[in-house]
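Encoded as structure tokens, the following chain is the form predicted on its own, with no partner shown.
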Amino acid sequence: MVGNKAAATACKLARVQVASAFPITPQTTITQYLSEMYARGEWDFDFVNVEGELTSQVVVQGASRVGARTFTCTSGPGLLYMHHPMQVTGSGRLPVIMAVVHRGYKGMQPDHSDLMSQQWTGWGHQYVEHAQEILDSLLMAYKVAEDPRVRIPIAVGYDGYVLSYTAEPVEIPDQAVVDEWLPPNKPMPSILPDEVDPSTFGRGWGGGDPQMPWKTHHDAIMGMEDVQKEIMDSFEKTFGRRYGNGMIEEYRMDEADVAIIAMGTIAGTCKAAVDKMQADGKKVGLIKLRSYIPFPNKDFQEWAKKVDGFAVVDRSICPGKGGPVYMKLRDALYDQEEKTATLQFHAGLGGKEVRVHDFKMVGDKILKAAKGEKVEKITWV
């Protein structure tokens, strides 16, 4: 099935109670699949047809506040239109799940700039590689977001066109098994500690320390890492599939001297390049980043003790600042005694194809840097 159908199928398996979306390329067919499922009565849920993306976010907010399991989806400019209500969903600690079908904001083709532009909204961010991972990650996202230790909305991003409209084999788990593994959401009237006044939460005025809502929100996101790893273990035990530890997924890193860091569909292309490089005796491996927020600081700090270099391939850029994953990684490694060589690459922006030989070039450069040779710190692929 195509990636968008995998997303809609995940909604059915999760027994979503309220879904709301407005069609935008390349997300459109998720909306169509959900509409068809609703019309056929495939399961008991409400599908709310709205006039725009902002409203679709507000609809799932309201439903989530009263305990419903909710879903929405969008792409590119539609996600930017959601920015305001996404802040409220995040600060309200509502476990909404959203599929973001990547479309860059400077054009129709995919890159990660749409979801990267929403870093300050207080959501968890995940990036996936293929259609099976779309379905599985959405199921896991519900279990993470609804966990009483978390209660944070999560966006699951995947590349438009490449995944949304491309058919791949997808194993659909048995509904009864999913029902047992993912029980109904339990409404929580409040997730706030005693020192926070619920009547003023998120508004920053009255009711004591205005910083407290920000702190509790931040702490909850930072605590997601252990829950995501725990739920990945549970998912593998139940369904037999695994994606690393839930935060990162290593590929042929056992004997690697350096690592390429990539996420989304281009990580799949990187695997083919790693195979070729290792066949040629070049000790280059891949660390696929699945969770951008929270960022796997501890995992990368441990890998920095084992490898001599990281090559970060960002499919986005903050103009005037640099690659978001690169900056996060440098922050994670800042206090490390080991000074691991780290290079920044920008690739795949605006839908530009990233090929196997491009990743071989990335691998060659980081191998040189790891040996102390002088190379460019920033490369546009």
Given for the second form:
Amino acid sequence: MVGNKAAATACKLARVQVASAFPITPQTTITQYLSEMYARGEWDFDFVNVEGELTSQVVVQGASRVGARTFTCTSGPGLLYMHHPMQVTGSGRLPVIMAVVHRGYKGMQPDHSDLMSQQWTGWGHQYVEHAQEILDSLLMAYKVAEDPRVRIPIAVGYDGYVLSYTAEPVEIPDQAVVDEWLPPNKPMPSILPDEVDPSTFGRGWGGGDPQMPWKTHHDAIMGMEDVQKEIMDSFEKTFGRRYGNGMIEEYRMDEADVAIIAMGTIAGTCKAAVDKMQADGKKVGLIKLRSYIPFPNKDFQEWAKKVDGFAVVDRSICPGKGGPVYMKLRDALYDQEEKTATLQFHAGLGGKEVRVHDFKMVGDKILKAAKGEKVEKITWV
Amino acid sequence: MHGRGGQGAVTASRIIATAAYEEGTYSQAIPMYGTERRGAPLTAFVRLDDVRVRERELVHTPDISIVLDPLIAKQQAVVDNLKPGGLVILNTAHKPEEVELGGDFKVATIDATTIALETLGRPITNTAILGAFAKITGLLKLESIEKAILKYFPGRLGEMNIAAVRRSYEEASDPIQAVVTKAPAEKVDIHVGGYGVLKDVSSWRLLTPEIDVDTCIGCKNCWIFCPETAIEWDEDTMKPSIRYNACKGCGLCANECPVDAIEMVRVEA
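And the form predicted in complex with the partner chain, for comparison with the form predicted on its own?
What follows is the entire complex, opening with the chain shown before.
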């Protein structure tokens, strides 16, 4: 099945109660699959057709407020159009789950610039590699988002075309097992300390301190890390699959001297490259970053003690600043006693294909840098 | 796998991947997408492997090249990146000995357009080449392909497509070593992109519209519906004419004409 069908199938398995979406390439077929499932009456849910993404976000927001399990999805410019209501979903601590099928905004092909542009909306952000991981991650996202310790919306991002429209084998878990593992969402009207007046829908609380809502929101997202790790363990126990610790997924790091850090589909290509490099005796491994928000600071601080170099391959760039993963990694490593070499690579922007030999070049450069040789810090692949 | 928008190359790649899955092999069907447009040349790729496919780059040096379109089948680009000793399966009415593509590869031909026109009534050649693929490569069983087809086309449409696959399986003959050993120096870019108003898309055309101006009642429907603005309108005579450089042969004009004044004529490949 293709990536988008894996996403629609996850909605069915999770028994989503309200779905709303506006079609945009390369997300379109999710809305088509959901419409077909609705027409066939595959399960009991409402599918709300809307006139734009701003509305689809508001529809699931409202449904989530009254306790429904909700799903929406979009791509690139559609996500930007959702920007305003996304803030409200985050501030309202509503466990909405959204699939973001990456489409860059300097063209239609995928890069991560769409979801990266929504960092300030107060959602959890995940990036996944293949169709099975889409299905599994969406199921886990519901369990994390609806956990009483979290209550934060989560966006699960995956690359358009090369994943959304690519067919590959996907194992579909048994509905009864999913039902037991993921019980229905429980409405939590009291998640916000809204003692002023419940009808304000989360505005105006904080005991007179306007910073309080921000701090509460931030603390809740920082707390997601432990819950994500815990739910990864529980997912493996029930379904037999796991993706590292939920925050990062290491690939052949046991013998590695240096690590390449990548997200999304290019991490899969990187795995193929790591196999080839290790066969050639080059000690390069992969740390696939799954959770960008919250960022796995602790994991990278631990890995920094074990490896001599990190090569960050960013598939998005904030013009004038740089690659977001690279910046965040350097921030996480600043207080380390020993410095680890880091290199920045810009790759796959505007949908540019990233190939196995590109990752071999990345591996060679970071191996050199780890030995203290002089290598340019920033490379456009 | 080379084809055109509307010929079903993406679906064919998915049918192969699904059939492989039915046989317990790991597979990946990865299309190269641009702006969706009927008639535009496009490429889809399939990987079959004993282990889960990790890489997600496109296939740059294939073992097998399958060409769904008889006009694209004339272009050297469809074999240029084949691994030495690879295989190309062409949709063409020509015999393998008559193929003018050059290099070190094996070549097999099948007249999938005729099979498709006779079994499906449309020149959608994706399933009509899969039978030949199964027989020539031996990589997949015919039953697995039929099973996969029913997943994508349930009911009567599935039966029609299975008929196309079976006929192509029967008509396929063994590949031969390419007669021409060297690639021609002159090459054409296979991906003629851009819009019809800007570029010549006549090479996309399998069926060519011909207007019978005496039958034409001057209703302007063809002019309104042409997606490529290939129809010129003469305000004096109130009759259309076709700019054939801009016509991709989609047949919308013939479909919309209320008096059947436009006929789609097959251009022999």
